[in-house]
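The data below hold one chain only, encoded as structure tokens and taken in the form predicted alone.
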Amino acid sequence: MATIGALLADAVQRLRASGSDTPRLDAELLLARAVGTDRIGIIAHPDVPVGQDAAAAFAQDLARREAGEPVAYIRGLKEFHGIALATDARALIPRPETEALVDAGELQIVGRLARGAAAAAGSRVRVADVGTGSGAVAIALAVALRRRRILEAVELVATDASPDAVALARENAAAHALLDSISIVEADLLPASLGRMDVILANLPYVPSAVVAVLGGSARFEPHLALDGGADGLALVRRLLAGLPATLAPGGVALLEIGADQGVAAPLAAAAAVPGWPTVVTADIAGLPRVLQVDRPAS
């Protein structure tokens, strides 16, 4: 009977030639999947006997990963802002970088509780977050703004183009008891019938199409019309900006994921929507650009 260690040991090697960047963290999370534990009793537990039954499972597991099939969709839930989000086909994956985008959107909304504006305009904050997806952005920051005891302070719209990506970011939102704190639409970005919001979030796909075309790795698996933003990557960032006048309320804000290469042409692309309007590209924790951020005058 194999050892976890000694499983541990082939999986790296053979996900390490399989062209895995993290082979280690890799077979650790699917063996601790297959053994039923977590990664801290893998680690701990080296030299455990690992049963047939789930040494058979794993050994199909890393038969998956081989190919190349991304490990959150293999375990079927990802590790975001703090939280557990079921994850599969239907959606991207979420990515640690984007947990920049939530903590922008918590310090704005937050920011706009202390000043007392909701309660001045009697009403709560409205906050939407475009593309959903998984619900990751949404689910997260109500989880935050819940933790803070603020959360029925805010009104929260989460749309996606995508039924199943909807139909997703539903049953991550039931799993955290937040079906009745976030409505989730399907819906093309974000219509101007849905009302002016306060607080924007987008996570909207911009990697350029022909990079799509030639993705490798654990990308071939993720939906398309999740990464796909056109010849530059920039073409729903654009249209969500040009519908800004329509959706944004004066004093509001919108907080737009961006490409790490799109540093110059996201503000630029802003400029050209919204002229006048004050846009900030501020990084994430590697240093690269990360959400662009744009102000609409208040009058």
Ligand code: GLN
The other form holds:
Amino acid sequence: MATIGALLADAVQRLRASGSDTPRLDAELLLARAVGTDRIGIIAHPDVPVGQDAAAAFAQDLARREAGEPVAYIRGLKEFHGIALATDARALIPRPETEALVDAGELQIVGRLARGAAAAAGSRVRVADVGTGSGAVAIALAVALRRRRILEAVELVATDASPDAVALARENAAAHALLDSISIVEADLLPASLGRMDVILANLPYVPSAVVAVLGGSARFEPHLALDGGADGLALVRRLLAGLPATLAPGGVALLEIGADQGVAAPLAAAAAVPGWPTVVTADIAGLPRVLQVDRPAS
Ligand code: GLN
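Just the form predicted alone so far, so send over the form predicted in complex with the named molecule.
Full complex below, order starting with the chain above.
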């Protein structure tokens, strides 16, 4: 019977040869899944023999990974902002850089509650996650707010144009006991009929069409719709910006994830759509432009 260590060494070599950028991490995660442990268990017990069923399951997963399928789709889950989310081909895999959007949203909500803006108006802070996909941003935000015991003070809506994404987001919300706290609706961007929001968060597709066509890595397996942002990548961003006068409350804020090379084009698009509204671009953990913030003046 092969040991954990032997299977791991062989898998790392094969995944490196197949072109994975992270062969060791991939192999550890997949072997842990097959054996029924976590990465620590794999690293700590190289001499433990692996049973036949587990070895066979691992061989299958390894073949899928060698063919380029993302680890998150093979495992069916991805860690994001400290929580686990179900992932499959129905939606984009949550990316680490998107955690910055969750943090920025949380900060805005906490600030608004502290200033008592919503309480004074006798209502909750209204928050929308537009193009929620797997539900990652809305759910991670709700988990963070629940931990702070301020989830009740927030009204959270998540939208997606894809019925598949909506279904996955609902499954994820249910898994985190948030189905009653997030209203997940199938819709094109943010319909004005949902009422004005105080905080709008959006990780829309922002990759230029021509780039999507030649993307490697996980993008080959992800829904085209979740990545394709039109000719210059900003088609949907522009459409959301154009809708802000109807969807964002006075004094509200919109936070949009953007591509690292859109740090100039995105604020220009905002200036064209909502002239005079202050905009600022902030960086992600890698120091790259990542979040476009657009503030609606209070009056
Ligand atoms: N950051 C993702 C990528 O480069 C794109 C995500 C998106 O379009 N929202 O693959």
